[in-house]
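Next up: a single chain in structure tokens, the form predicted on its own.
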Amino acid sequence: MSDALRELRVSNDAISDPAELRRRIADEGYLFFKQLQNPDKLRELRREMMTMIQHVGWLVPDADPYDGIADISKQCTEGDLEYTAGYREVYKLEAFHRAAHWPEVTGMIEKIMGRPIMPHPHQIARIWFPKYTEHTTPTHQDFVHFQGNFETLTSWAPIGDCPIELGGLAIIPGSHKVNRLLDHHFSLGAGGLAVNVEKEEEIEPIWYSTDYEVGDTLIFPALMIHKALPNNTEDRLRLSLDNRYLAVGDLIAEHMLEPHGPSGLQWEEVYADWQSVEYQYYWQSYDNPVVARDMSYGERGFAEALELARGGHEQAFIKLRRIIKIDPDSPAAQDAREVFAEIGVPA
């Protein structure tokens, strides 16, 4: 562990008790269970995940998938072209989606909830490549990205062992408790926004995570405030996966109904060569109102890009860039265009 970073607090002793459970949740902001998980179905997962990413060219050829070991030279992220085609690969894999519902993680939510839950059918794998680091998910609450509660529960897990220096997750515990969606400003890395939390006087910056190993769960509410670790590895791909839950009847935004952005597929394309329908659109049995996408915060994050860009900012160049090749015919695109074109600097 880091001398900046503290250890999370281990809740397995709380895992028959509910009560303790949610009062710790309450308080703390966050359930960090050891194996929560069995390590050898992540395991299994892994290695067709790493599988199936060696196969799209992100990995070394002549090593053993599992293993990890990335290609340097194929570095990409969301908001590439590069990283949808092959994320889109691995988003199509069955046993990706299967692992939402496994029921010690789906037993666990409904026991911290207290009523029947859903997962979201908007699945995440996060898959981040070595010595890229500028490109690391900020600090930030889940709500501004994935909306309709702030109840919602994320249950993020590494697939595989995740030492510090892989880049685990890292939270702060008790920020939930602003209650309220924080101010959220432009930032590379996952979902382009960041909150600095040097200027939230409500909140003391104190960072926590751990030495993940695989079967490890780290459960928290909408409002949490947390962050990537950088992945300062030589040459290994961190690989985890980011699955949220909803109580049933509760409100759930109409994009978290849909496959992963990034990945650029409709469900008939991800459910094409699946040997089940047990979970091919299983959210259509639950009765969760829908609401409509709030799309202010990233057209806030989106036009500070365009001021930054103005003042030279080079992280904003690199956002602007991937816009115009992302989707070139897109009026964000034209104005991504359009500053460039005023500040005399290449698109």
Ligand SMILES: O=C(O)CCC(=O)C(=O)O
Contents of the next structure:
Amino acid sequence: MSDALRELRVSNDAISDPAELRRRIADEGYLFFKQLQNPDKLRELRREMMTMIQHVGWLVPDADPYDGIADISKQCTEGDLEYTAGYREVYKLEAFHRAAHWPEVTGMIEKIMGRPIMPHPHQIARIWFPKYTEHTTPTHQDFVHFQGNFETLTSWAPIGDCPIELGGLAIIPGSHKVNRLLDHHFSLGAGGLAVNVEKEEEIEPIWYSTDYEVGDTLIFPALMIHKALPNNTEDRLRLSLDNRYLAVGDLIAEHMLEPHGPSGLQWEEVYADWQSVEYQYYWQSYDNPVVARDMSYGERGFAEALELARGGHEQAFIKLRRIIKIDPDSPAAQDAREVFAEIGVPA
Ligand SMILES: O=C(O)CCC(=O)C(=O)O
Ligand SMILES: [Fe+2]
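Can you switch from the form predicted on its own and show the form predicted together with the named molecule instead?
First the chain shown before, then all remaining chains and molecules of the complex.
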């Protein structure tokens, strides 16, 4: 463990005590379990996903895909055209989607919530290149991205061991008690929006994380402040799952019923080669009220990127170039090109 990080509290002792689990998550804003998920199932999932990742060219070709040894000349991330090309292949894997329904996780979420639950179909795999740290997921609250309701729980788990240097998740225990969505601002990192905790008087920025081992699982609600640590390894790809769960009957935002945006896919494409229909469109049999996505957070981040770019901000340039490349005809791309033209910098 690095000096600046403290060690997550392990809650395996409370696994059979729902009242204690609820007390802890209400108080500390997270529950962390060693091997909540079956390591062998996760290892099998890792092999399947890493094999596909090697196939799309992001791993060195002559090594065991299980080891996740990245070809760092292929560095890319969410929002990049190149990322979509590879991520879409991983996103189609049936095994990846089935993992959100594993009873080890759904049973635990149900125990914590005390009500029947539903996994969001909008699952996310994070495929993180080494030595690409300015794109690391910044400090944020999940509500800004996933919306719906504050009780929604995120379950984050590495697919394989994830020691500190590989860049697992870090949290500020108790930070959910701010009890509201904090202001988020432009960030180059995944999700594109960050809270500046140093400026939030109510938050004492004391970060906790751990050397995650395969099967370890971190569960937290939508207002919990968290971030990813940088992947400081020489050549290893970080692979993890972040899945979300809501109580049946609670509000869900419409985009959480769609595939994760960076995949660029529709459900028909995701499902095209699946063996089973069991988990296809499963949410349609639940009666969760759906709310429209609030676009204002993303719009604000984009407006800030334009403004920062006008001032010569390098990271804002990277962001705007990414937008131009992935969707050149979009209004956002047009705005971005105008800013580059205005300041005389090549787009
Ligand atoms: O894995 C990451 O980089 C980000 C994950 C995250 O923010 C989450 O699980 O909510
Ligand atoms: Fe998050």
